[in-house]
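Heads up, the chain below is alone and in the form predicted on its own; it's given as C-alpha cells.
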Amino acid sequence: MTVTDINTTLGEYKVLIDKALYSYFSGKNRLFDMMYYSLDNGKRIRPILVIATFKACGGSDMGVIMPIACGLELIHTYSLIHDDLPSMDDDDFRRGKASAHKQYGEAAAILSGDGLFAYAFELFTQGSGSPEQKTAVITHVSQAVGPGGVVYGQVLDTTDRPVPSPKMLRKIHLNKTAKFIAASVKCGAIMGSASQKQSDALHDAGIYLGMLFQYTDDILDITGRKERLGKTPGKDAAAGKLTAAGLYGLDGARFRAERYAQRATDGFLACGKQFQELVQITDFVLKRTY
C-alpha cells in the first residue's frame, strides 16, 4: 500500500466515523450542539485504529464497532476542550476553529466535555457486541484515559513541572498519550474476538504506536504551521513543557520517532501479515505534517 493509498483509506473511514458521529448528536439541543461543534473536523486517528485493528482480527459488522470507535473519539475531544482551557494550556485554537472555550465561554466549555466524556461510555454499551466485550471495553478504556492514564499523564505535564529527563518524558508520553492509543487498537482486538494473546500483542504493539505519536506532536509543535495543524504551534515551548524536542533537539527526536515506529511495525507484523493496515498506519504518523 502506498502513501497515497493510505491516505485514501484513512479518509474513507473518516467519512464513516464523521457520519456516525453526526447521527449521535443531531437534532437534540444546545448541549449537544456545543458538543459536536469541537467534535467536529478531528483526525479521527483512535476510531481509526479501533476500526482497522478489529477488520484486520476478522470482524466486519460495523454495527458491533462503530459505536466503540466513536465513543473513542468522544473521550479524546473532551481532553482536548479541556486541555484548552486558561487553566490548563490556554489555546484558543483548535481543529482549525476557535476553541470552545473561546467560542462559548469556559464554563459551557467544560460542561461539553463532561458531556462527551460520559456520553462515551453510554455509546460504549449500544451495538451488537456481547455484554462480554462491551464490558471488556470499558475496563479498558477507563484504565487507559482515567487516574492511571491520561488525566495522569496531565497532571505531570501541566502541575508537577517535573525535572526534564528522559525517564519522566518517556512517563509523560505513556501516560498522556500511548496508553489511550493502545488502548484503542486492544478494544478493536476485542470487539475482533482477538485471541488474549494477541490482543495482548497488538496492545504492546500500541503503546510504541502511541510513544511515535507523541514524538510526532513534539515535533511538529516546533515545525508545524498553524493553519496545517489546526492548532497553534510553539505552545509546548512557550510554556516550558518537557518534550522530546525539547529534551533532545529535532534530530533527536526524530531518530527516537523512527525507532518507535520500527518497535510499532515489527509487534505488528509479528500478529500476522493482516495487520499491514497498521503498519501502514504507523508509517502515516511517522511523516504525518498535521
The other form holds:
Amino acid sequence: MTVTDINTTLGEYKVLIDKALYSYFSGKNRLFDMMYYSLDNGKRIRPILVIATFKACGGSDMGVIMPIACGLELIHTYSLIHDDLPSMDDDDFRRGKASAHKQYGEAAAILSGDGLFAYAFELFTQGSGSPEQKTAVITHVSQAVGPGGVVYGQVLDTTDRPVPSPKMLRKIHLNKTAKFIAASVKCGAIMGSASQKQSDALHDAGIYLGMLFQYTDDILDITGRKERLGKTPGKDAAAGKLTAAGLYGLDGARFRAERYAQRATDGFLACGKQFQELVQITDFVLKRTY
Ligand code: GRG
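Alt. form predicted together with ligand GRG, vs. the form predicted on its own above:
Everything in the complex follows now, all chains and molecules, and the chain you saw is the first one.
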C-alpha cells in the first residue's frame, strides 16, 4: 500500500468517526455545542487505532466499536482543552482555531473538558458490546489516562521541573502519550475478542507507537508550520520543556523515532499479517507533517 492509499484509508475512517461524533452532540444544548467546538477538526488517530485494531481482530459491527472509539476521542479532546489553559501549557490556538478558553472563557472551557470526560464513560457503556468487554475497556482506559498514566505524565511535564535525562524523558512520554495510544489499540483488541495474549502483544506494540507519536510531536514542535499543525509550534523550547529534540537534537530524535517505528512495526507484524494496517498507520505517524 502506498502513502496515498493509507491517507485515503485514514480519511475514510475519519469521515465515519466525525459522523458518529456529530450524532452524539448535535441538537442538544449550548454545553454540548461548546464541547463539540473543541472536538471538531482533530486527526482522530486514537479512534482510528481502535477501529483498525477491532477490524484486524475480526470485528465488523460498527455499533459495537463506534461508541468506544469516540469515547477515547472525547477523553483526548478533554486533555487538549485542559492542556491549553493558562495554568497549564497556555495556548490560544488549537485544531486550527481559538482554543476553548479563548473562545468561551476559562470556566466554560474547564467545564467543557469535565463534560467530555464524563460523557466518554457514558459512551463506553453504550453500543452492542458485551458487559464484560465494556467493563474491560473502562478498566483499561481509566488506568491509562488517570494518575498512573496521562495525568501523571502531565504532572511531570507541567508542574514538576524534571532533571533532564533519557530516563525522565521516557517516563514523561510513556505516561503522557504512549499509554493512551496503546490503550486505543487495546480497546480495539478487547472489543474484537482477541485473546489475552494477543491483546497484550498488541498493547506492547502500541506503547512503541505511542512513544513514536510523542517523538514526532516533539520534532514537529520545531520543524512544523502553525497552519499545517493547527497549533502553535515552538512552545516546548519556549517553556523549557524536556523533549526528545531538546535532549538528543533533531537528528538524534529522528533516529530514535525511526527505532520506535521499527519496534512498533515488528510488534504488530508478530501478531499476524492481518495487522498490516497498524503497520501503515505507524509509518504515517513516523512521516507525519501535522
Ligand atoms: C485525564 C486525559 C486526561 C488528561 C488530564 C491536561 C492533561 C491531564 C493532560 C494533557 C496531556 C497531553 C496534552 C499530552 C500530549 C499528547 C499529544 C501528543 C497531543 C496531540 O495529539 P494529536 O496530534 O492532536 O493527535 P489532534 O488535535 O490531531 O487530535
